[in-house]
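Next up: a single chain in structure tokens, the form predicted on its own.
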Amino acid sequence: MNRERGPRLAGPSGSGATDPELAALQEILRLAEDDRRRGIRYWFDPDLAVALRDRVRGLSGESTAPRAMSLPPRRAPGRIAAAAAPAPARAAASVSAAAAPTDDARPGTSRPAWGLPADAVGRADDWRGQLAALGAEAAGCTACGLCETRQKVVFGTGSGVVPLVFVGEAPGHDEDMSGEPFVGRAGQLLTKIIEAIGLTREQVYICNVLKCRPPENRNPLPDEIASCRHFLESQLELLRPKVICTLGLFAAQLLLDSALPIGKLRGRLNTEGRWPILPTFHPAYLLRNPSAKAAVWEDVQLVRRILDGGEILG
């Protein structure tokens, strides 16, 4: 669809009339629905969907009575992430809304069955009291200028119990402030994400290649980067994960020591070094391009077929 142009609508007069919000609107409801169809169905809030048809069809001077709602057809992408779903999850989607979890009660709406993944395994027995003494460590850390402008460490957080470790690039304004990663817009992303493969924040553990944010979150300087990785590798050491999830390109590239963009190294396990690493986009990229999300789709599913072994790491 033309988006500048928008689509031609019969107004009250019968004659056609441009209308651009009716457009943008239906444009954003098309996305939903494909991500939708592919079982993405879990990051989009209900009651907006429903304010958004609402809204739609007073454009176009329909009733706003309930009713299902025939959007404009779209061709379908070349990879569909319903199709790199692991058997449970497919036979999940037959379910009814009434025999399985859900976000809300409108039939079609039923979760993948996830289990529960394994425990993590292989740490030392005090490791949670090392990881809160590098955490400590992590607070008065001056080694970079980054000490200078920062309100708050932001060093990581989870309990770590499913050994799956997210790792972002820095934090942001709201991270910031309240010392913890991933509270933003993006961090409410991450944690549907993270939902919607049967777990939740506090099970996984959550962390950053910067712990201090950048000013006006510019991009981590090398030297920043520098001073800061054993940080993270530390925490990595100690909570020794079966996979690790890299959100975004620096987290990317310092993790597999790689200069390729982060379209060139999402969605591929990389298994030649210490912990076995699945990149993907950072949820921000996300909020600006919502069509990824069916790309991250397909690597969170992968990554959680790796927690519960149906994956061989070679």
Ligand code: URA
Given for the second form:
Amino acid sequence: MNRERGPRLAGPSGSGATDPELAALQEILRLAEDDRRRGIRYWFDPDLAVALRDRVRGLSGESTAPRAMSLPPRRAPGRIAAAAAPAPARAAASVSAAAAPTDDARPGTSRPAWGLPADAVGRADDWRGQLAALGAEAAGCTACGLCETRQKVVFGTGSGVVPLVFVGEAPGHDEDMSGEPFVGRAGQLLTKIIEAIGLTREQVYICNVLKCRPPENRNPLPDEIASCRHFLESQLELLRPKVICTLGLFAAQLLLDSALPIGKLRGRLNTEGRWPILPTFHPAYLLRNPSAKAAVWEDVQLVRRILDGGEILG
Ligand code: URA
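What would the structure be for the form predicted in complex with uracil, rather than the form predicted on its own?
Whole complex next, starting from this chain.
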């Protein structure tokens, strides 16, 4: 690109003229690309990067049709990055069937997203407070019968500084006693899985479809899921993850509005809804079927690449 002050505009917006906005935007793109080539990771917002790229193209009179480039590409409906085998048809996302918000509509995006820590990107300034208030509301919830048998409400844990959310099924005995998700045997395995991609459980956010333990660890019932899902949806809305990794059948089916079995959903990144969703097997399943660990390893590698900024196809 032209690195001298004020590039010349080739297009309709001003043949031969210089444009400070174009120059500034091109410089941002150039710096970001340089850093990415040098392996410096940004937790930037792919939507913002796409908006920036489109603005540069518009100003310089280029077509805004997609083309190959190394910035994080647009999150577009219908494109999937498969962690393993090629993806067959999958269900559309539903919890968040609403269109992705524009940058203008996003709280907190008046600040530049480039290079900022994850918790400064795209989240409301007071998202932590709102999450705490939501947790307090859940702690008093009596919307379904599980409130009669639970010991503690298990709302969620983690600082969320890395924009990755794991969503499991429901608390078990250990979680019911402690009030924290994934602290039993399955939880210890989840902790190792998180550490395998260079993160800690304190950095991410971990929660469940149900916030209260079903008696005898039975499967969640449809009316329990229906009563509880607004908590999960609100958590995700506040956390605004770059990717959600669902653990097991119930979280995947709920967030993808699918009836497909986990074997069909797992490993396929779904970008059709509000947030990219990557289903994988539940750690409890891995305890019973250790050979499935290889598949989960592939899945979380894809999660890592998404967090690193370039694996959502556009
Ligand atoms: N299994 C889950 O799905 N969630 C937990 O929190 C613990 C075990």
